[in-house]
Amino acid sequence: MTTSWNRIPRVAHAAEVTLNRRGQPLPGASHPLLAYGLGRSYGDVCLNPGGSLLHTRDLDRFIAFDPDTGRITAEAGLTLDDLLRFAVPRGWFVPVVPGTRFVTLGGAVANDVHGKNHHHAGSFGEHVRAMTLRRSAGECLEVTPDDTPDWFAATVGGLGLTGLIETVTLQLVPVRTPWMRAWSQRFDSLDEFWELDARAEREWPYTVAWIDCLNPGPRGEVGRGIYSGARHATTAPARSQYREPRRAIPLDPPVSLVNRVTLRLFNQLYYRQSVHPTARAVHHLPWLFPLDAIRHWNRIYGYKGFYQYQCVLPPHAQKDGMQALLDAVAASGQGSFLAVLKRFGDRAGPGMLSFPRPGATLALDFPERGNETEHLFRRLDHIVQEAGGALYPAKDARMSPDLFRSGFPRWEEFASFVDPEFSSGFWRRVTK
């Protein structure tokens, strides 16, 4: 059974069908089509409970590359660990990354993925030059954002549901080395993190925060942390062989792994890590990309899987937001092993039902405990709405409808772009 990264929901498909070459005809229509890549998605944003699925992992050939300018073009199957592997050792990074490496050009550009550089940088759909794409008519669509403006800003986040992207031009950003310059320094509150974000976002491309959310801080509030930044380095330190680590969890356990107990454990000794507060080189890997040092690591949860709860709130509501939503999560005792806080620039995402926005975002991982679970999350929508803020679909397996249209209104807007024979669980899900 084909599922995204958390394994919930687990559904049956019709139809699977390979792509492994551009033009290659899509299925007929007596199912609705949706892209698959490698599933990195959490929820069913990627899944077609019911319908076919087009698996384009096979659709991995460069197109073409210009070494002066860094500009590229390639299949929508190509992972960013591909293009990393090409791009680096060439002078050139992809200029958005997510937490992981795993995932495809059309994946990145489908969720409008960001990074750790959103103040910076933006998503990744700011720096795609140009996409094919194949609807299910048959006419194949040249998308630019100049050109074709709407289709951009339809296809930029739109959650696959356009057509097939068959290709991406993307503009790269030039680099000396693969390393990195980093710091990082522990916090013991949320008003410390604020003060922190305000001095570091202006010098430092990339930054992040990992937050202890069962734990409180010597005043008593749950947000102590640990803060890092980084930039890319000019040049590579004496020793500068690096080798990633090659550790895997090798099968489900039976239960869960993360509960209560061994998540204050691991809090507590993350919490107490030795930090840098002086930079100091690192390589890239290891990080803009921790967990993928261990191959499947959504293994730890067990066969029933689990959520990742990722929103973001308004500047206006981001302070006092975070403060609530953390507590509410430290009150049911239910803390998160990933729990990152991070604040996106001031600027808005290109595509319609993209997820960066001004603000805080803030991501936290969950087990799958039934209801217990799920009286959690309806709290924490409360406090995400009451502000004004927006779940990530692409980390989504139960956002309601109202939730979803107040965080995205220009939904409509894009409903007229879908493809008529394109769908997915969490479109029908959230526009039922």
Contents of the next structure:
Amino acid sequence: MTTSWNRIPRVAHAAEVTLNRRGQPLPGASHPLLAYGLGRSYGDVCLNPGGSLLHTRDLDRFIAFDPDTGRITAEAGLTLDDLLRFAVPRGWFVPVVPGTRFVTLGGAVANDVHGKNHHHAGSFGEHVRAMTLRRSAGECLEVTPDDTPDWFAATVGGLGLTGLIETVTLQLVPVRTPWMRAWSQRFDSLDEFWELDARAEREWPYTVAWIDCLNPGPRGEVGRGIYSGARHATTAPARSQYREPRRAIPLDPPVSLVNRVTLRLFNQLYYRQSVHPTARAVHHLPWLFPLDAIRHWNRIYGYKGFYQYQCVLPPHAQKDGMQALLDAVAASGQGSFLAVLKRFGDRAGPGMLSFPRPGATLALDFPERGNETEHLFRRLDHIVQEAGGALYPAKDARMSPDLFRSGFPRWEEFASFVDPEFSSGFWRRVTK
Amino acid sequence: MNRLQSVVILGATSAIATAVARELAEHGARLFLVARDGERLEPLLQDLRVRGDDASGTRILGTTADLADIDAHADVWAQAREALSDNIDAVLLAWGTLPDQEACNTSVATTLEAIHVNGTSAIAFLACIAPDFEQRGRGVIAAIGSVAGDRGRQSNYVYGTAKGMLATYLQGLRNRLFFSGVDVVTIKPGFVRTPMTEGFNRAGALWAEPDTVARGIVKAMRRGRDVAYLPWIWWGIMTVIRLIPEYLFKRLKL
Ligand SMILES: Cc1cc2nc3c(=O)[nH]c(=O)nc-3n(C[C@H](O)[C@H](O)[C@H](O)COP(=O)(O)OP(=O)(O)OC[C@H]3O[C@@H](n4cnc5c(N)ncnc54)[C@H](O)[C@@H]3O)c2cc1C
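I've shown you the form predicted on its own. Could you give me the structure of the form predicted together with its partner chain?
Up next: the whole complex, starting with the chain shown before.
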């Protein structure tokens, strides 16, 4: 059964078709269509219960590359993994990468994904120069930010609903080496986080913080963690061989391995790991994609799956709001493995439904525990909505239509660009 | 070690052949690709030119031809020789189809056509190019067979027959060309996730990705291996399957 990364919801599709060449007519639709990349979303943006999934993983051809300007055109099923393998040895890098490189170009556009460098580079969509979009009626639209700004704003962050993205032209950024310079430092409270962040953000294009949301810091409130920053290195270290470790979770454990005991232990260990207050060289793979080193890590949550809860809070509410969210998680006793906290830069995403916007974002993982989990989420929803924030559709399986509409006020404008034959579980749920 | 600097790939748009071509292009090889469908071949050539930094499009070339048509073989081979300046290190035969066994059971014509596409036409091509290799005294000829050729089973023995025949022909050819220094490699993939197997339930540990199999093919061609089961685990599986006595085997629902 095809699921998204967190394995919730488990739904059946009427048909699943693998597309393998551009220009191929879309299957005649007696039920709604939806493109599916690598299913690295959490929840139902990439699922279409009762409808058809169009698998894009075989649409993975390069079309053109200009080694002088770093502009690349490829089919939308090409993965960022393939693209990095191609680009890095040639001195180019993908301008924005999410926390896993096993996503497709189409998926990265459709969710307008962000990386640890949002304050520096914005979201993925800002680097897209052109796309071709196949609509169910058969036509193929050339979509560019200048010539068709409305289609561009609908399709970037458009959750796959404006049609099938067939090709993407992306502007890469130059790098000298595959290495980065990175540092990290512990902090004991959110106050310290905001101070650190204000200083670090100017100097480091990539920044992120991990928060231990189970254990209070020395001053009694939850919010201790580790802050890290990095930039692309201009020279490689002397002994610069790097081989990514290849580990995998081989099978589904019968029950979730994530529980109160393992969580507490893990977070303690994580917090006590060595930090590197002075910058040192690290390869880009483990720094940008720490989870990719363990394939199928989603299996640790067992067959029932898990949720990710990712929200953004606007600048005026971010400090109090984040503390309130962490306190609510701590009070529920349901702790997340690790919470990821990141400040977005002061720019709104290019898409009508882009998630990145000025403010700060927090992401939390929770094993599925039924009512108990939903109860906590309602509390968190309340804090987010009060603060004027939004949840990330790419990481959602349950938000209410009301919360969606308040977080994405341009949704009605967007709706007029939706392809009449395309839909998703997510879309039907939030527009109910 | 065989060099794989200029390689001819026939049936190039199949998922496995495409993955082999990418691997070779990324290592800077010159390629000549043959495929039946131009609408599929063109985007593939484009992809390989980007991967192979061949902006001028001089190192990565191709043509369309229906390789089931034996009369076209000599011409295809002449084009390949010309494109690669008559300096060919390796040839990979990768065309084929997966016939519907049920349909074969009720149609002699379907049966024979499947055997032609997967067996006779490949043998015809090998027979056409063998003298050339024999004369030049080096290089590698590889062909994609199948584990299905190792034993006939009710669920796909027509395909198996064609691949079994191909394997036996390759055995003989290997023996013949050994004395002129040419390596003949029989590739036997197991279950691979390709459009050919789209209708199957492909869950489970035995299903391999095309690029894993492709890496195995390139390695086997470089080393001049005789027979390569890919992934290697199929060597063990097929050894067991071959050892089951026929009076038991015929009773199995395989
Ligand atoms: C470990 C991990 C870390 C992550 N870290 C981040 C992060 O830091 N930042 C972030 O923003 N996200 C992050 N994500 C989420 C991930 O980046 C997004 O969900 C991404 O969109 C997944 O891409 P995909 O190719 O797997 O697409 P899917 O999940 O398969 O699909 C996502 C959406 O894209 C649409 N789509 C896919 N292909 C096409 C196409 N060709 N045409 C039209 N629509 C299409 C689908 O319909 C769906 O709406 C993370 C996910 C994981 C598993």
